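As C-alpha cells, one chain now follows by itself in the form predicted alone.
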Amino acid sequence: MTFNSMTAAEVSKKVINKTDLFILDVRNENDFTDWKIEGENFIFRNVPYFNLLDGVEEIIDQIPTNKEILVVCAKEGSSVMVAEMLSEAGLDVSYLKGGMKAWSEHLEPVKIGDLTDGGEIYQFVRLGKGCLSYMVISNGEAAVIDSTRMIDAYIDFADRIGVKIIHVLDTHLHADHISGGRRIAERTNATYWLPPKDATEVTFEYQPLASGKVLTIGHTAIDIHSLYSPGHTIGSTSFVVDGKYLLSGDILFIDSIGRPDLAGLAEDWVGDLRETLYSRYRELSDELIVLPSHFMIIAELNEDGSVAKKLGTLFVENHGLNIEDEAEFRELVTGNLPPQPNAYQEIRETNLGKIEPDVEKQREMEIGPNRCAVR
C-alpha cells in the first residue's frame, strides 16, 4: 500500500464539500482536545505518537477501510512516520503536509459577490483559526480588510487577478491573531487605516478611521463607509461596503457576539457592546449581508464555504441580539467568557509595533482556536 501527502488546501476543500474523512491525530491529548481540524463529515481518533513507537498493530482494527485516512501531527514529522507504518500494515493513507502549523496558516479565498458597476468582494477563510479577512475590488484597485500575517496570500491573489492594493484597513486592534496590515501597506505602498481609539500606543504611522469616513476603491465609487461600533475594543469600527455588506469585525458573528474583555475591561465595555448591537446596528438595513472577522463553529459555513448572513436574519436567529433585559445581557456576556486567546498580550504588542517576534515565534503565539466570542 502507499502513503501520500495531503495539503492544507486539499483538506480545506474536503471541509467545504463535506467530504468523508477519517483523521488520526497523533498529537498529545491536551493539544488535540484544545484544537483540531473540524469537518462536518470527519471522524477523529486521537492516539499520541509516543503510544505508537512500537508499532500500529493495536490500532489497525480501529481505522476504517472505507474512508480516506489522514494522519495529523503538529509539524509533519510524526505523522509521516505513522503514515508509513500504516501503509506497511496494508492501508492507503495520507499525512497532512506541514502539519497543524500549515493548517493554521492556510487561507481559502471565496467570492462573496459582485458590487456595483463591476466590483467584487472576496472573503479569505482561515479554517484552521476561524479568522475571516476581505478584499474589496473595483476598476483595478483593491482594499484589504482584517488581514492575517500571511500577507503573500493577499498580494499574490491581487497580482493574479491584476489589481493594485491601495488601502489596508483593520476593524480594530486584534488580540487573537497578528495583523498583516502594516506589512501589506509597506510592501504595496498602500495606506494603512486604523481606528484611532485603538491606536493610541502604536509605534508607526497610520491614517485614522473616523465614523463617517468614506474610502473609495476604483473609479466606480465602491464606498467603504466606517461606522464606530465599540464593544469588543474601545475603537472597534464596522464597515458598510457598497451599501450591501456589513463588515462587523469582532462585534457580531453569525452564531454569537463579540467579547469585551481582552483589555481587562469587560464590565466597562459591555455597555458599549450592547449599544452597538442593540442601537447602532438596529438603525442599519436588514438587507445588509453581515461579514464578520471570525467564525466560531464549522456549521456557520455556507455551502460555498463562505461565512455570511443577512443582518435581519441575525436579529431573529442570533441569541446575543435578543436579550431584552440589560442585566441579563451583562450576565450573559461577562459570565460566559471563554479562555483568553493564547499570548494575546504579546499579539496586541506586536500589532501595536512594540515588539517584532520572528516568524516561528509568531506561529507559536497564534496556535489554537478562535476565542473572540461570547459562548
Second form
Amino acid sequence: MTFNSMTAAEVSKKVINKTDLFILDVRNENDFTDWKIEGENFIFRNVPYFNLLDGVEEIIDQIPTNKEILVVCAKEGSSVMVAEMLSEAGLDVSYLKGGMKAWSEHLEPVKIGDLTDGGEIYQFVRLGKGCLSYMVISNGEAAVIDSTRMIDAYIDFADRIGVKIIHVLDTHLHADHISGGRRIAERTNATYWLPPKDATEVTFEYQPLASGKVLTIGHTAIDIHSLYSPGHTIGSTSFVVDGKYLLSGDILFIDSIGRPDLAGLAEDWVGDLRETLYSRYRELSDELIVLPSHFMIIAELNEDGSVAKKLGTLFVENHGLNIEDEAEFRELVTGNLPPQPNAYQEIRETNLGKIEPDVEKQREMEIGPNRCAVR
Amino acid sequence: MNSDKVLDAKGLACPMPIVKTKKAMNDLQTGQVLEIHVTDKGAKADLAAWSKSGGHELVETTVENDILKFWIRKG
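For comparison with the form predicted alone, provide the form predicted in complex with its partner chain.
Let's see the whole complex now, leading with the same chain.
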C-alpha cells in the first residue's frame, strides 16, 4: 500500500468539517498528554515511535481499517518511519507534513462578517494552539490585531485581496505566543499600537493605545474604539470594531475567562478582572459579537470554524460571568490555576523586545497549548 | 563519567538518534554504559522515555554548547 503526506491545512478542514480520522500519535507519552491535535470525530492512539523500531506487528490489530489514518510526531521524521512500516504491512496511511511543529503554526482564515460599506472582518484561527487573530478591512486598508509570529500569513492574505495594512494592534502583552505585530509593522510601514501599561519595558517604538482612542481604516470609516479592560494583564485593552464586534483579547473567551497571573500576581489583578467583566462589559450592548484571542477547547468552535458569540449570550452561558459571590470569583481565578504556558516568561521578554531568539527557538518556546484561561 | 562505548549522533534528526542508540545498545553487555552525543533537542525526553520502557537506566545527562550528552546503563 502507499503512504502520503497530509498537510496541516488538510487536517484543519477535517477539524472544521468534523470528519472521522484515526490519529496514531508516535511522540512520547508526556508530550501527547500535554498537547495533541483536537477534533470532534478524531480518535487517538499514542504509541511512541521508539517502541516501534522493531516493527508494527504489535499494534497493527489496534488500527481501524474503516477510517482514514494519520501518523503524527513532533517534526515529521518518526511519523514517516512509522507510516512506511504501516504501509508495508498493507495499510493505507498518511503522515502529518511538518509534524506538530507545522500544526502549531498553521493559520486558517475564516470570514466573520461584513462591516459598513463593504468592509469585512476575518478571524485567523490557529487551531494547533488555540490562538485567534484578526484582520479588519475597509476600502483597501487593513488593521491586524493580535497577530502571531507567522507574519507572512497576514501579509500574503492582504496582498491577495489587494489591501494595505496600515495599523497593527495588540490587545495586551502576550505570554503564550510570540507576537508578529512589530515585524508586520516594519515590513508594511504600518503603525504598531500597544496598551502603554503593558509596554513600559518595551525596547522599540510603538504608539500608545489609550482608552477611548479611535483608529480609522478606509475612508468610509471603520472605527476601532479602544476600551481599557484590565485583568489578564494590567494594560489589557478591548476593541469595539464598527460598533458590532467586541475584540475581547484574553479577558473574555467563549466558555472561559482570562487568568490574571501570567504577568504579575493574580491577587493584585483579580479585582480589575472582576470590574472589567462585571461592570465595564455590562455597560456594552448585548448585541456585540465577542471575538476573543483564544479558544481552549474545540467545542468552542462554531459550525464554520469561527470562534464568536453574542455578548448577551455569554452573560447567560459563560460560567465565569455568572459568579455572584466575589470571594468565590476570587477563588476561581487565583485558587486552582492550570499550569502556565510553556516558556511564558521568555515569550513575554521576546514580545518586549528584550531577547531575540531565532526561529527554531521561538518554535520551541511556543510548543503546547495556550493556557490563558480559567473555567 | 566513564563509558564502555561512545555513539556520535550529532546532526541527526529524530528518529535516528534513538535508532542508532538501540543498535549500539545491542552490542553491549548488561551493566555496561553507552555514552551518546546528540544535537536534536527532542532526543532528551525521548531517550529518557525509551530507556525507561526498555529497562535501561539513564544515569546522567549534560548540555554543553548545544550538544546533549547521555549516559545509559544497559539493563
